[in-house]
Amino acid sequence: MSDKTVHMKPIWYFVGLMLLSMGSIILLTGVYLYFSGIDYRTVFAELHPNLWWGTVMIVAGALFFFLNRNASE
């Protein structure tokens, strides 16, 4: 028998990774659209929701990721 123990990562670790990656894509898209001057028409486009939601998703993803990266130990 082996004394090797397997530590599994909690689901919130992977949720944090997903939020970080998707938030980064949304934020970078928002930065590109803000500085490129491309005129796009969506609801509340003047509020730049992709900048806000990208930032919120990155902060939430970072919290989930860093709080749960060593949770199984």
Contents of the next structure:
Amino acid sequence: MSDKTVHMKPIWYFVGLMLLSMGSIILLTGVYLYFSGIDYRTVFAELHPNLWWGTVMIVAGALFFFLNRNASE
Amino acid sequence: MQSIQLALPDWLIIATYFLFVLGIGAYLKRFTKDESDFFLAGRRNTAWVSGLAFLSANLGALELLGMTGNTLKYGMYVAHFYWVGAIPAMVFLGVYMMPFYYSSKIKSVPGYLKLRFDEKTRVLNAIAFGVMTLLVSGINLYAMALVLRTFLGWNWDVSMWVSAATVAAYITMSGLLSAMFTEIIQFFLIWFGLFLVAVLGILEVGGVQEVFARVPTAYSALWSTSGNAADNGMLVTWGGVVLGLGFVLSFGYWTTDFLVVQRAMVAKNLRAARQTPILASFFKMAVPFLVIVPGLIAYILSHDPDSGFALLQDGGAVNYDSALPLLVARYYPIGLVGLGITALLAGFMAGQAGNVSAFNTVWTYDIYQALFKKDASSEHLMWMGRAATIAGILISVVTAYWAKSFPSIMDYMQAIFSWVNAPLFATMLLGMFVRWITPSGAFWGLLAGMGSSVALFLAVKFDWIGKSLITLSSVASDMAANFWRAWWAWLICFAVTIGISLLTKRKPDEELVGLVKGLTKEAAAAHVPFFKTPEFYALLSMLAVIALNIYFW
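Complement to the form predicted on its own: the form predicted in complex with its partner chain:
Below is the entire complex, every chain and molecule, led by the chain shown above.
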């Protein structure tokens, strides 16, 4: 197949993929820390920022990824 | 400070970032077939892609560590860099200057100088830009090494070489396209990675009102303390802010610096090119939330003995630039701390990539091809662009060590911009809007402007003259001297250019079509409703920045 026929994925596709990947790592880490009871001694640790910020990143990443998975530049 | 021990999730996030940028570079390589793809990203980008890349090219070490550190030193006054010191210039570029850049189909800003004036003015600017870009690129490496040493205790030299090698790898693969893609990746990483620092900091201090209540008056206002230099943290009057920063430095940087203008020049059409800086201006207005709010929080915490927050010391002096990394360490648990570090790394690496991709274009087209190989083939130019990328990275590593000798990153940046960009803005302004400006006037004016700026810098640095002589004030900071030096450099360039132009031969009008106001077809917005035009968004942007300035008066 010639490269001419290969369409370039838009940057938003990669942004979505990256936010999904990183958000998943952060959320899973948050879940582990929540249930393991490890005291990680950061200010506002009791708010469990990993849990909700990881979720925000996954939702944003999913939107970017699924809206652009079939798109091309 | 004891270095932070990263956990597995933190390493996974950092590794994910490196995989993405290298993977994107490799993915885009197949779409990088000729010099147009390598140097101009195929000229197929939408206003959103170009706009975010335009902003992100500027969102490197300067914005993150430097500006947070400067907020600690100078207070809220630093917001002038984002509002009066950026927005009007970005809007002016989109509304008035972009048609000349885009319509002439040039490949670089020095390329415009060649068409409007002559080869010698182009080469003079290209060499100055190349030197400036590599110096600034060194800052990114310096800042990155600082973060890695602060957080991870990594060796300074190894940190710089590893990051430089990564940037070199993905830029040599696919040029400007990969630089722009990774700049957009960086934009999202910075917002997702640093947003929580400001939010959690505000929560700790007790709310936004409490943040402003706990910093001195000199640190919490934009204009009400500008009447007398001694009343504000930066020791600069409104005259210095308006003339030096708001007019000369800001317009000099945002309208002539090829690093940012290049992103607009590779948009898919004129309308997208004009929208590029205007769209970016809205995001630029919001950046203070990421850097100034944390800077004020760091100020409050560092003055509260019960907080346990202390800035790093470098050779007995306070290291202001350590504030943001220390706040990330304070608030972010395992996982998030990896994201915070990655956001900072992305800012530095993309900033360096932006500088190097601008450098390789100017070197290849405006110095190498112009002076040494006019008939170079497309393949040869691409090869030269890749070689220039590697050479540029190597030189920027060397300059990183020089950057360490300055008390803060931002002072160093502004010193360089006042040497190169400030006088260039006078040349471009006259070149685009006054048709009788001559090639000789432009060349000697530019040379006089740059020379006087460097001379003033050296004269103050070595105490040949007092700082107050150029700042017109008995008290002045290094930053005030930068603002005023930029103003004098601009004025000298402006006056010499006009003076010599009155005595020398101008170019005939037919050679200036498309390059000068009055000889260029106006950018028609036929069939586009007003609310979709660049002018409409420019108006919104200006209204928003005026409102912000009044609110924080």
